[in-house]
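This document starts with one chain, in the form predicted alone, laid out as structure tokens.
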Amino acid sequence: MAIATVNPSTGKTEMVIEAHTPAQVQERIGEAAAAAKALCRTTYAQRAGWMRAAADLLDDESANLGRLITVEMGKPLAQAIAEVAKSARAMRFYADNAESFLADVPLEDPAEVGASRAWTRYEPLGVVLAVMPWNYPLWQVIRFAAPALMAGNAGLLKHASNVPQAAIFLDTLFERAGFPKGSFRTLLIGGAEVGAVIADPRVKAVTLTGSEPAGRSVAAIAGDHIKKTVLELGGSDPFIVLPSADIQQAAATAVRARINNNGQSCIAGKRFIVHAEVYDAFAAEFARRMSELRVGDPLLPGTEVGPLATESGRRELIELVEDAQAKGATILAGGTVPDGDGWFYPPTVIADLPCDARLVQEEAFGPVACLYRAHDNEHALRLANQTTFGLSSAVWTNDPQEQDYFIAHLEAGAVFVNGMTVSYQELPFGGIKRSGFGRELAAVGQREFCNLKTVWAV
């Protein structure tokens, strides 16, 4: 199994990394456990002093670690070293309020129960193995693994196959800045060996984004041995915009959330779902600014969208448009595969899709919008509604009583009304239906891996 890494500009190998053998995984599931025994015994001032230290070390080495995550997965380097930046706020926020947000919750009147004293308390569970993907290759760690390190517990890591030297880096970053040995290790892995870890009694919970096939198979091995399971998986959010809303406004935000990160995003706008009254405007400035973009090399400055990160993501991104085509959907902007050594394609919007195109129901991971016209309000909603994903979505409108109304209607796990989906530390983050269950992020997120223990006493 390749572990490696392939520069997505040049599609030139630039490192392979030797797979950790059988024997070394055992060796670091058991450091993982012996840490977990240790870490259960310190006090949350302890581990918040650790998990600052931690975070001033992404804070001082944000330009080379940038790089790092640019040469390995292709985002604009702006972009990486905002990720850097993001990671760092999110553990110094668990450090300063973890304490809080697992603090002990009395029963106001234990007379009721018949006790003196009744509350609940929240307690680590041990050991958790964290199955994440390269898109952000930091961040997505880091918001598991700060709350899980902050609760008392520790972490096991398989991160994807094609970013290892950011796993590597992640191996070595709570040790060097205070936790106790094996608090945090790296599983360099294959996807087959993922189960055997799932399986270890001495690995008690397992969060997974990524997927809807991996998600899948990771909840089945968990639910076999009745683990604790978190699941984030792909989504194909809507952006709706109605007649009341700021359209250049509207126009200029959707460009964003489409391709941030190179469009590889699972929170990003996919479905941009237009009032009749408005569609024309907006696909015209939507097109405009998509084709204005700047594509090329990520770590130039002036560029705006990178490479894809894999030549496989953009093979399967190049067969979605050419279906929608070939059934009579309408390219306004991009759709042609450039020349050149890398994996780029171009900022694409398509319209007029039928309804048996691939991409009405399939996640475009990539800088490919799709334009739909709605009617009206209830045909939006039944648009943005008729997909199997349920992540998060946004709607554009003026009037409070739309704003109500796709609130309470919207199939998601999230809302966003006059923006773009973007996870923040105070928030829930998760979804529904088949985008996955449980919830990262904020008070409850940190939740998902602590036993919450009932406790009467007469």
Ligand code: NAP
The other form holds:
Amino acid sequence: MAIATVNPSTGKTEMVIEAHTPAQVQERIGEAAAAAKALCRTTYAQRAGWMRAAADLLDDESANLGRLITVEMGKPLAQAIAEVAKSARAMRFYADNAESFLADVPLEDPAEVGASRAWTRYEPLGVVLAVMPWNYPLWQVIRFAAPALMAGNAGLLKHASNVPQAAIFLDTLFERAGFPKGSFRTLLIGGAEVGAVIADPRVKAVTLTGSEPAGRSVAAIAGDHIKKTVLELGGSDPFIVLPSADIQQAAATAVRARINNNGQSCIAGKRFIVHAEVYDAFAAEFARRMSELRVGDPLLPGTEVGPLATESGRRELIELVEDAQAKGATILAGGTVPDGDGWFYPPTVIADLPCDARLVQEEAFGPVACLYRAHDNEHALRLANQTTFGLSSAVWTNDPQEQDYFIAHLEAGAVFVNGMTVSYQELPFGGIKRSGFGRELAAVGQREFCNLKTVWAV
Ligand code: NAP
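Give me the form predicted together with this ligand now, not the form predicted alone.
First the chain shown before, then all remaining chains and molecules of the complex.
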């Protein structure tokens, strides 16, 4: 894939970027390795100062950065600016908390293990490679970089090929804020070049956020070289609505859960599983709200849904909807590709999906919602757990026993009750099954790329 900014609203190529040569890649890995040595000798206070300065840069440059994100991947401008603010908050969060998250933990009774002192400490691993997607071009990278750098690691970024300007911005951000040269470096390379970087002995670990095939490939190479991996892959999250829920509120939230980021979010509600008693009421309200959304130029205020980020992404979505239609599904809203430039796709609601429709198992990465009618709670749970994914989930009910039942039995990395899944810096984030392994965010996300060293001493 060419490394280029192609405006998804127009289909016009705005900028083509030269990929780094193998020699440039080597030089950048070398800079990161040198920075990692320097960083592990710095104090938390020093790193926190630089991290806060980097957050200030994001705040100062938020308007331009937001526009850049929207032009590269098409999300509505207000959402792009909110992404910048969220990233800055996470940087300050790790600046404030890294030292306590990574503090030594003494064993209460060292005599039990024959020691006079015993404790665990967290140490940085060195250079960590991040392979990142385009859907949150800033947030996905910062939620890796802020904890990793605050722990004393250095970062290398292989960003998605369609967001090179975001990648270039990130290349200099941390150095501009005061971090040692090379603490964070972007590699402008394609997916095929990633294996050699993982294999490089100077690179100690890798994290990937993206699709299942990319995750499989990266994890296989990392496994071959016995290197730590975190995988944040796809999702097809269930959003379950039961009779005791506030149906109006559930439908309004379901729309936001599905169309945020133009429907291109791993933790979007994608499968709406509704109890038969309230199915018709929910379906009518949900379809009405979805069809009333304002689709258009993401730079214009008031636009709620912009284009899909790539032409190939829209083609895949069209194929999934056509497959469902051909197999007998019913379209309750949207479903027709508009004429004109750009990769727009209307908010779409599909019901009556037969078991063999691809949408039953595959992720719809765009504003397409699948509706399922559940006969009872057990059926709702079976439908929710029937995919190979296990990222997050939502359940709407005011019955405490039903809440406990779904919290206990949903196969997912998270359950949100009477709400929609959102990533919070304070809460661990990640999936099970084919949604990946490992966690990001909170304290546990920062510890993923540390050596937990046990110390025993007499
Ligand atoms: P993608 O095609 O897998 O790309 C993600 C990153 O991996 C890009 O940098 C891409 O580079 C690179 N890549 C692709 N194939 C590779 C390979 N064989 N070896 C090494 N690197 C490779 O995914 P996407 O289409 O950008 O993103 C959408 C997917 O990401 C969805 O499935 C979504 O659910 C998932 N996602 C998950 C989370 C989460 O936290 N769980 C968050 C956001 C998105 P190129 O661009 O150069 O191909």
